[in-house]
Amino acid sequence: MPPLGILLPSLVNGLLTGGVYALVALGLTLIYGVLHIVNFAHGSLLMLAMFGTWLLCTEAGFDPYAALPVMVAAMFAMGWALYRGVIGPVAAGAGGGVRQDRAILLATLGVAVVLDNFALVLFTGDTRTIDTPYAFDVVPVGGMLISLPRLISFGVALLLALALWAFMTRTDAGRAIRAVAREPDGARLMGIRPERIFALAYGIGIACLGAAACLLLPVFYVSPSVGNSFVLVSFTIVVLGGMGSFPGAVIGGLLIGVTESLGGLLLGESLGPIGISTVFIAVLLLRPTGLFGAAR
């Protein structure tokens, strides 16, 4: 067992990383909770957002955190257009039931393949990072030195998660989203147009990726395959917290961040991700509904 002086910083580092993981998973949770689809394009869309942030930083001189409003707006627009142009028409053309679910799943998988190959052609397979003046700055906390970019990213991620929760619970648009998620036919009778709400929810879910990209890039790399690193993490968090549960996504993100950090410390960097797979399998076996999911 590593000494406490090493174990505690690793735990804190995992919590800070988990906050950004939670933001990525919140977008996936919102999309599943409202549209009831598994968005296999989530990782590829995050990769695209990270490249967008990288371009803003290297070509336009943006600070990654200052680029956050731009990327949130851009990814929301892309999510809206993607639903209107691809997912919505596929869902309408497939009818309903299992056939529709399969069609949407294949559509999101196809989007992921197209985006991955588009990025590979445009950016090649090289790994890219950005340089910031504060990249190596640290904050002393209780005898530990905490990375300033990770601390900022964690705080902003939690604030955005809180803002999303407030939007969903305190605004008319948020209530409409929840109404459509629970009973689309009843919502239609109340004058709500479900197709517009579906597009809005998908856009917000993808906008979360735009924010997460800006928070990740100061401490992470970007490449055409980087989305694959987040797919398993995101789905594990959603399953762990409970499909469609906002609190579950936040708690699950923090737990997975800690699991990844401690796994890397105890097993080494190459074997550390085994902990995430182990948690995923254990949740499926012991509590398929997740920590905050309701039994059906």
The other form holds:
Amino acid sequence: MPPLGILLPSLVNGLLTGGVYALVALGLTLIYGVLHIVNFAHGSLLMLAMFGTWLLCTEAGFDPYAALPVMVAAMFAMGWALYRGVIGPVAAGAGGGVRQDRAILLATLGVAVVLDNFALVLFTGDTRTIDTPYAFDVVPVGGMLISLPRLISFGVALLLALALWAFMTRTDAGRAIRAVAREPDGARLMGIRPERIFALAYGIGIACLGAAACLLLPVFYVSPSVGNSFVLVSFTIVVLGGMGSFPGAVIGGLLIGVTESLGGLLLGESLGPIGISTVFIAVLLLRPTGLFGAAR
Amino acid sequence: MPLVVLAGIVLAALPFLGGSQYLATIGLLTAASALVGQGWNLAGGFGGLTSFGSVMFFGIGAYTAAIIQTRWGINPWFGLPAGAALGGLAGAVVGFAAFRAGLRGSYFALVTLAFAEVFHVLSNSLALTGAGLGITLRLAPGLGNFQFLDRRASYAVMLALLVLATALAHWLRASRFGARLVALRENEDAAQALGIDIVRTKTLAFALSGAVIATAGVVYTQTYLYIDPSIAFSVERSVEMLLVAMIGGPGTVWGPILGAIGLHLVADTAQAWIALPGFAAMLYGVVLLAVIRLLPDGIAGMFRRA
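Having seen the form predicted alone, could you now give me the structure of the form predicted together with the partner chain?
Shown next: the complete complex, the earlier chain at its head.
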């Protein structure tokens, strides 16, 4: 067991990263909860958003945090277009039941393959980072030195999660989304058009990635394959928290951030990543409804 | 269909007629794709068990071959049965755990992905697998060593395995076991009501799939004499086998072969056209989307309707 002086900062770091993970997972869980789609392209869309942010910062001189509203809008448009252009038509064309489930899963996989390799063509396989004047600034907290950009990202991520929750519970659009998630036919009778709501929900889910990308980039790198590492992480969070559960995604995000950080510390650099996959498998095999999900 | 088979035989024999190593390499790569695609098809096509992590079997086969000869001095030919057995065992264990927990559809796809990642991490950390460095085989060409300088020999081995795997698919289509598998793909509740043991049938199919895919890994190691974690357990290869089966026609006997030929035609044409890394793979994704939208039964389904 490492001494507390190493364990505690590692724990805090994991928690801070977990906040951004939670935002990524919120998008995924929203899409699942409303559309009942397992969005396998989630990691690749995050990668795309990170490259978008990277371009804004290096080419247009944006600060990554200032790029956030731009990226949220851009990724919302991307998600909306993707649903209207690819996923919606596939879902409509595949009939229903098991076949539809598989067709949609494979369509999101196809989107992931296209995006990953599109990025490879455009940007080559190099890893890229951005330079910010505050990248290495630290804040002393209770005898520990906490990275400032991580702290900012954590705070902004939780604020955005709160804003999303307020949007879902307090606005008409949010209520319409929840109505469609619960009872699509009933919502239709109330004058809500489910197809528009699906595109809206998918757009919002992907917009979360635009925000997450801006929060990640000051402390993370981007490469065309970076999405792969986020796919398993975000699905683990969503499954752990319960598919479709908002509080589950947030708490799951924090837990997985800590798991990852402690896994790296206790098991070492090469064996550490096994923690996430093990949690994922264990939850799916032993408690598929997650910590906060209702029994299926 | 006989005409197609004849064309296939001519096509398969082509690399042997000329002395070209280039043609043999293309044949080897195409046959390798077809073999893993056929392996994936046995469970993913006939049984509808969409796996996103079947590369774990390829990696297990590849490492089995490397480990038994470099660590324990066992004859490399023994790698084929040993790799197939271990691949089958992994399929049985992973499948049993997943199916007993009632995982299906997307959940099954994700759990297989996670298992593949576990194998990836393990091979990257264990001394037995050479950790991040991987395992390099000593160059010792010879029939007895299962190492060939002539690519045509490797191609012949891959082709023989492909014929075996396709015979297996052919048997599956006509057998009672295959009928049970298709029945539960189409309607699991109805199949269960008819007394089909779902967990057992699916587990067996996944094990079979694992055994076949593992043999491709063994031949990979014997051809390139090197294996490391990122080659053995890459997500891309999991996607490739799925693509081959989905494009060719899932749940058909000849689909994976058609899919592999189609995919390599696309890849080689793309390579000649725009030789940027990622461009061919990007087209794979486009083809997958097009197939899902326009040809849900793949190329083989097109023939059937005509």
